[in-house]
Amino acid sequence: MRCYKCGATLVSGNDKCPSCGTNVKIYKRIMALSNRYYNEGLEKASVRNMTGSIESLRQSLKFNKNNIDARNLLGLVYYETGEVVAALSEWVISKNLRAEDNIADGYMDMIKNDPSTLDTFNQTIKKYNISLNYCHQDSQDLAIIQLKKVLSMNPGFIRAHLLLSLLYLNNGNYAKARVEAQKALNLDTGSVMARRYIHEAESMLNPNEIAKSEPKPEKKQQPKNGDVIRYQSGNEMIIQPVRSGVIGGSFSVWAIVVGIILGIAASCFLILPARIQSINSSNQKKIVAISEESDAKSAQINEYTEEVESLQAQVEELEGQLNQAEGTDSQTAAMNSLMTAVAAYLNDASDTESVATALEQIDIQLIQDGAISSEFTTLYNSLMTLVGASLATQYYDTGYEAYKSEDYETAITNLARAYSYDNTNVNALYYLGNAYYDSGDTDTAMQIFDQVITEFPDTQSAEGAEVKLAEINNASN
């Protein structure tokens, strides 16, 4: 034993470092009950009481984790309870303490050069883990079909007898249970869940379903009459015929096996070939008949083709008639509504809702656009300078109300509107873009406050603007 500050090796008897005087009084003890916990966990892990071995190694490497024995022992009693994950850890810290003359090394090698063993703790693992999943599903059927793969390719793990056993038990399978149970328990004797397991599946079975759970040799039965061996295997009685040497009979069965020979050969030789002959004649026939009907169909699918490309261009021509018509009754109803506008403020200049009423029907979209006459553009723009200013703030009070009052809809219909009639309203702009963000539409919302910040920098709606597109991006996020 070393000291843990200079490294001198101590004197046993004395409580101090003979080199550099520390008091190593605790250090000693706490180094004696690692090494005692660690010889308890060799000796448990030699009766095969696993779990109490996992716990007093635990134990030693607590009170000095630098314990390479403590260390390498419980990653080999992790692997043979199936926990190769578990087991590798601990080699791998093992190995990081004491990089030389390690048997750690040897541990690790065992597993890592052979492929095909590292696959198969692979795919248990990967089995044992969707079962998992499976009975978090409640599909506790399907569990138990991959448990029972996993303990096929790894006999070993304890946790998957563990879980197969709790399973049988909900199922109320109780003596499959108790069997799974019990295999857990010779694997390690120590586990205090296989013993609860096992207490409860005896307590809902009679002792005559616990005697026919118990593994039974096989004991096989003389036969009596000459007949058949019979013999218990497990819980299932086996019957089996007893083979005679010699072959009993007279001429007459002889005679009956050798006419059937020959008449199976007789059927091979000739009634099959013609049989043969006749069934690929009529095969032929089919598959010329179905060719010709497929060519007949591929050239009537042809014919449809052309009809459709056709009827296709056609149309396409109707929908570009459609498009100009609609166009020119578009442009006809927008010179209708500006001429019932004029006549409404010519009329009454003060009768501004008229004006407005008419003003709605226009499609703002095409003076925008540029389709109509440049006349009709005249005329709009010059009456937006006479009644523009108040149609907007009519429209903006009622639109900025309607926001208040979370009626999104009409506040977006009314901001709309304010803000074409007078596009210098920045405010009209940015409660328009509240609306659409409010109401959901987070798209709409962003163009309208990118369009307030590159149009009306450097003012309050900007910043708000610029804080609404913020929250809008780290929802996203």
The other form holds:
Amino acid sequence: MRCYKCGATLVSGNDKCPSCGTNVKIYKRIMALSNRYYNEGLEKASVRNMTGSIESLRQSLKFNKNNIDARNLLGLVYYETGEVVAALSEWVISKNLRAEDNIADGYMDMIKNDPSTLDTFNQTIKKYNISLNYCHQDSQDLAIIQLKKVLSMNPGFIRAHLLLSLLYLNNGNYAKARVEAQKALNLDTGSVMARRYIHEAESMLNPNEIAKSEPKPEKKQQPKNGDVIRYQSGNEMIIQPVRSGVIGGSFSVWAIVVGIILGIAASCFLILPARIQSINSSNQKKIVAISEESDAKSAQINEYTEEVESLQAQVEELEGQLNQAEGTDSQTAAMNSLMTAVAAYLNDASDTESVATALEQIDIQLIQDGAISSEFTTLYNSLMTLVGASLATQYYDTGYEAYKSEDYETAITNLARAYSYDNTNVNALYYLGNAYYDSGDTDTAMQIFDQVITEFPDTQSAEGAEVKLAEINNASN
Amino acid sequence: MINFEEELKKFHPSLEIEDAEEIIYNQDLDDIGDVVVKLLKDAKVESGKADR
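The block above covers the form predicted alone; next, return the form predicted together with the partner chain.
Every component of the complex follows; first up is the chain already shown.
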């Protein structure tokens, strides 16, 4: 205890302050009274006499506003009766009077850390005030509904129980009024108002009704089939699911294993097929798109193919035209050459060289193929009758000389012409074969030798040709 | 017999959270110790006037 004047610590048994000498006898008495009321308040609170406790603690604070314990306890009692704001007010003042080592910190932290609860309390207070307004406006039914909501949110709100009890009394519902008043009395054993309401309700009820309205003790019933627990709380039947140990024992392990297996099976039979179907559907769409694209390209390819064929036909047609034109040109050239040869012969019959030069320009193949007019062939044959023998002799001599001198190219040219002008000259053909053979063109040589054997059998040249063919065959084997 | 109207007057609106600040500031915190000290001061002043 400290001196109210100088703040020095007072000594017990001495009525004067050891520091300033002030007489503190009355002051000590006042502090003692404050403590006495605090003790009373504490005792009453311990037996849930909230009304009495509040009165005592207020008295204590009237004697000593700095009695922190009394103020904190008053806040706690207010909180218990549902008066949260009054409780907070006491704890805030307490905290301001003693900043350090104050249990009010813990109470306030508890409320701060649970804002949802604080919000619920505030809602109940607002609804209670609304109910009170309804009562003043004579809307008692609405007030009862609101108060029921309030009590479902905060069953410890004593004033709400009392107001509800009063409303039931006024409505003539004495049994319910008694129940509510009894609940209020259970929460606050010192509530004179609750006792009065109970007395009033009981005076209006007969003994049987009193017995029926007696709140039954909260007795938990054993679950019959293990799924719910039913028990009576006041006049409410509470049905609560049983909290059975789901995980425990070998059964639980098997249950988990079976659950996992069922889960996998469900995914295989339900989820997986759907997934596969989805992928298949997606792939099917892609295949359709690719098929369409492929069809379009195939159609395009067909179109191009037809175009190519058409162009090929055009090319062939043009080539035919070109060949025809070339053929015409070669016929014209052959005719010109023949006329030149005829002119040279008519000019000087002995000038075989000029005739030969002109005839060399004629393509013999045209005559053999019959690709030229019959008049041309007739004129050619007539000229050949006149100069063919002498030309053949001249070419044979030149060719033979060249063969002898191993000038095979000249020999082949002249001997071939000699045979073309005189196809009875077996020697010209035989040496032509030899010229090809010696020049290394064995394939042509074999053809020539075959021709010699076929066209001139039983001749020396044919025998020689057979020998040469045998040599070629031996050499190739 | 309870008179409903009279009984209803005993019920007052509960304090809401929004009112907390005002309640705290307006609370009369004087205790008997303060009153006694003030009385003693006044008594001293009165006795001083009487001596003059």
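Residue numbers count along the first chain shown, from 1. Note that the rigid core is defined as the largest set of C-alphas that superpose within 1.5 Å between two forms. What you are looking at is a predicted structure, and each value in this text was computed from that prediction instead of being measured.
- A displacement of 2 angstroms or greater separates the C-alpha positions of Y396 between these two forms, with the rigid core held in common.
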